[in-house]
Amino acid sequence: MECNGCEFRPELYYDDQYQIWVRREEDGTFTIGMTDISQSIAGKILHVRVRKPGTLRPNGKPVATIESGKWAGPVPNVFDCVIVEANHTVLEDPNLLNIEPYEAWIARVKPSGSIEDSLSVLVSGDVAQAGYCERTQRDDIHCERGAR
């Protein structure tokens, strides 16, 4: 599914601005990632540093940081979460970021309150397939894909 070239996965929760998808896995933890249009905006992505593993992070510290060609900047963190592990990955080559966004992820984190409490303030579904294309259209934001 896709959106002025962005591509959209309705499985996943969002953050309002859709600079993040989060996936709920079966052991309560929760990957987190960057969305195509935060990806696209972004550009070349040259570094990603995730805090330590079990770290507190409180809502509005960010669980990471991304710099790339032409931004650097917090990868949000819209609930209280323990960071449980970075994507080594990704680490040793950000540009995964660019190439495939939605299987790139950056971190797994355990959210501090109930798991329904910390999805509550994402969007997903129709919700969220809704405002995903407006951000495109009112931001005029087409996306592309990085290369190797």
Second form
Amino acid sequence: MECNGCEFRPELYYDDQYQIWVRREEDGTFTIGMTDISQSIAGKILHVRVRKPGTLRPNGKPVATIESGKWAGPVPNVFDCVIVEANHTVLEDPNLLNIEPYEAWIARVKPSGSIEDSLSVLVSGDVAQAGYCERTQRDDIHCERGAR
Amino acid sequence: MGEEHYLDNDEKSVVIVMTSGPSTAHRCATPFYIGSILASMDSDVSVFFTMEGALLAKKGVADNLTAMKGGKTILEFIRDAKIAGVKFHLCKPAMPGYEIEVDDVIPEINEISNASKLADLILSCDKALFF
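Next, report the structure of the form predicted in complex with its partner chain; the form predicted on its own has already been given.
Starting with the chain above, the whole complex follows.
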């Protein structure tokens, strides 16, 4: 589904500002990426840097930094975790984040606490869908794919 | 896989002294951009607006200023940096000379500070940058 042209994936979890998506994996790790909203705000992404595997990332400390021609900032983190791996394909070609934000994941992390506690700070389902649409409307965000 | 893609820096403190202002608008975006990156990399970043840079903290200035034609406003760069965790100080001694009243100051400013605060920041930080 879409809001203002911004794709929303109902099976994913999100932070309350809809900057990142989180997917729960069967091995107990979480995969993290940028939402369609975030990639549209950033514009063409030129550079991504991820914390080294094994690095502890407390709540509030970013897992990665993003640079575009007009924006620089963190890929935020909302629970304690350890970096497991980065997506090397995206590190080598960051523009993939603009083309397929929900396929081009950035990092895989292992939560330090229980999976349930970590997911409890994220939003999902109908609440997430409503919040996602509200964000696009409130900030007048219209998503575009593939900025080059 | 290039190691350059991985971040492994320790936490650092950085002070950016912002002296550029509306007369050199082309110098006014990059300091906030690099501040955003540094804050995203866990650095403790403070920007100190002084000299003509103080004008960027006056309402109605940064939102009508761009570093390049058609680009984002300087206020948008300031807000991006704020979201990334950068703290903003406005030089109190500079305010009268640029006719800035307390009520004129943009809400992004964390603190109106004396020059001794800038001295403290410079003496205690790991890196100081001047723009």
